[in-house]
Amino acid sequence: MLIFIGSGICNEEDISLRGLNELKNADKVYLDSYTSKTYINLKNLEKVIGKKVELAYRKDLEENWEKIVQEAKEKNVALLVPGDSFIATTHVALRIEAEKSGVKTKVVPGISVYTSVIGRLGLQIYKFGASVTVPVHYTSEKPYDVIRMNKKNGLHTLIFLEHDVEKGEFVDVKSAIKKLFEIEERRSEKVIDPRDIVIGIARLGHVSEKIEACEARKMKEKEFGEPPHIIVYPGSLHFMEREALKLFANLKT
């Protein structure tokens, strides 16, 4: 069997009881240090379930994958995933692979930074539109487009910056927001103005998380230290939302 496993948005303290039995009673178990940062304490987490914990890689996840899923046929396989399994496509690509190969395979849910941002801000769930992801190494104007498709339905937007932690690279939200109004000059859209407010946020759950809520012009001059980083562009605000981010998210207007 293959098992799904989430870890949380922040430590291993963030994992469920359920998901710390199953990696007590897995065979073996990786840790997924591909698609998001984590802050596991690896000797920790070792201790805790009395087993060696190997890290999968991005060659591991989406390259190699047919070892995992061999390993799956014979013994019961663990996956500890940063926040919740399915968030990232490549979980779900192993989840089907895995299936059509014969393999049975178990998901345990867990906190993703998705729902966490939302409520952590004081924001409707109901009020998010498409979200998207700025990678990397991009030259897509679809960030624009998506934060254009959502405001003009009152919506709001939640950006993931990538953060390749292979490579120890990873956008920050100073730098996402400057792309955004690189591209606003380009197409004069008027989709990004200097005065709308703007959520940036980091290490979201940690001591040392940074929330601040600021004009757009002020945002793409914040630093908010070590990854990860995620935004949210807010559409039409209802006055208990404004409410909420003058006291979590120190907005000041």
Given for the second form:
Number of protein chains: 2
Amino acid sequence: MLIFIGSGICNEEDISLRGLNELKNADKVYLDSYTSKTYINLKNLEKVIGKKVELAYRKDLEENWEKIVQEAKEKNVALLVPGDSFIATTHVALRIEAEKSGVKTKVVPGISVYTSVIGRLGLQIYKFGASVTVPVHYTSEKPYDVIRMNKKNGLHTLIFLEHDVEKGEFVDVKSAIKKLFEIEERRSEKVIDPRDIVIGIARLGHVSEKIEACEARKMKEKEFGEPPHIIVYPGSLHFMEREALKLFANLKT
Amino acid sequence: MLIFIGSGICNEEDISLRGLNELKNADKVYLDSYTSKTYINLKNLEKVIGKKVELAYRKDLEENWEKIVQEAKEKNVALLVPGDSFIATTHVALRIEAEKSGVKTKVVPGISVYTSVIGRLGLQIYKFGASVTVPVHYTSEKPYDVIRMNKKNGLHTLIFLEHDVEKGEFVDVKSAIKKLFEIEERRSEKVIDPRDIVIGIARLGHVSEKIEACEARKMKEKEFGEPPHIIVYPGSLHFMEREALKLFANLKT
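In place of the form predicted alone, the structure of the form predicted together with another copy of the chain is requested.
Let's see the whole complex now, leading with the same chain.
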């Protein structure tokens, strides 16, 4: 059997009791070190679960996935995935291939950055439209288009900023906002207003977490430090959401 | 201090190690028994954390919230919340009131049904637009409007079906779909097509979990048993999503 276990947003303390039991019972444990950066302390984790943890990189999960599927035919293999499993297409593809090869799969959910960031800010989940990712070296105007679509309906946009762990590159809040202004200047569709309130989030849930809400024209100068970064681009804010941002995201207006 | 701890989608095994430590260290622990039904085994949990757990109902969280805030001025009070904290407005309001009274708050995220259901089905999170809740005894056409908006953009809709724990009433998959057909008949805006693929989910993550994808015209006859129920109403399905639904949601077409 192949067991996908979500490991949550920070370190090994985000793993659920159910996930921990599965790791203890597994014959082999892989840690996905490709789709997100992991902050798990391997030594601690190995001690708690009483076995070695093997790191799985892009080549292991996307090219040589047959090896993992083959192992799962004979023993219980656990794949520990940062965040919630299956938010990345990589895991969905691996699970499909496993099932098609006759390997049973099991899903142990984890804490996702998706709902954690919404809850942390006190925003309303019903007010979020489609989310979007800004990849490293991006040239597409998709993030602008998604914000336009959501704003037209008064909806908020959750913008994930890529952190390419293997290359050590990442998109920061500042440069993503600057890029949106550049597209606005070219297309002039009145999507990005310098006075829009936007929220920058860095290292959600970590001790060094930094969260700030301010106008877009100010956000493009702000430094958020180490990755990962996220942006929330609100549509229309409910008064309770605005109050929450004042208390939990240092909004000054 | 007032500490909000997400308890996850099923029972006490979904609590994270971080959440468990906070519960062990807290002076007083409440379990939210209002915003969702909890499947936590109280006896087990009390044994693990070494203290009594007090149930908090609607009146405790929405009317007499001052009592909890007052307690949190003098000691560490933990509120264990089904799912992820703050998905319900009740918790956001309580947190705002606590901070305004000078009580520090802390958030320990939990596993949310929101991302768990998307991952479980193998669908792509970027393809989800706004979500919506169908309340018990609903007359509003909001769910229809949200599906219309999302479908126009090719996006999926996550439809939460209310389970009123205190009154013991809930909305099931079948009746929610029937209601959508009634609105379609009246408004004729070609939003709900009898041949649309929809997905019914009951008791996500539980041993008795039931998941099925089929055409809407068939779904309105299906029984899903005990609550909670959820519907996913897809917009346009990517071929990999369709394949995932065949494998993980028993889609026949």
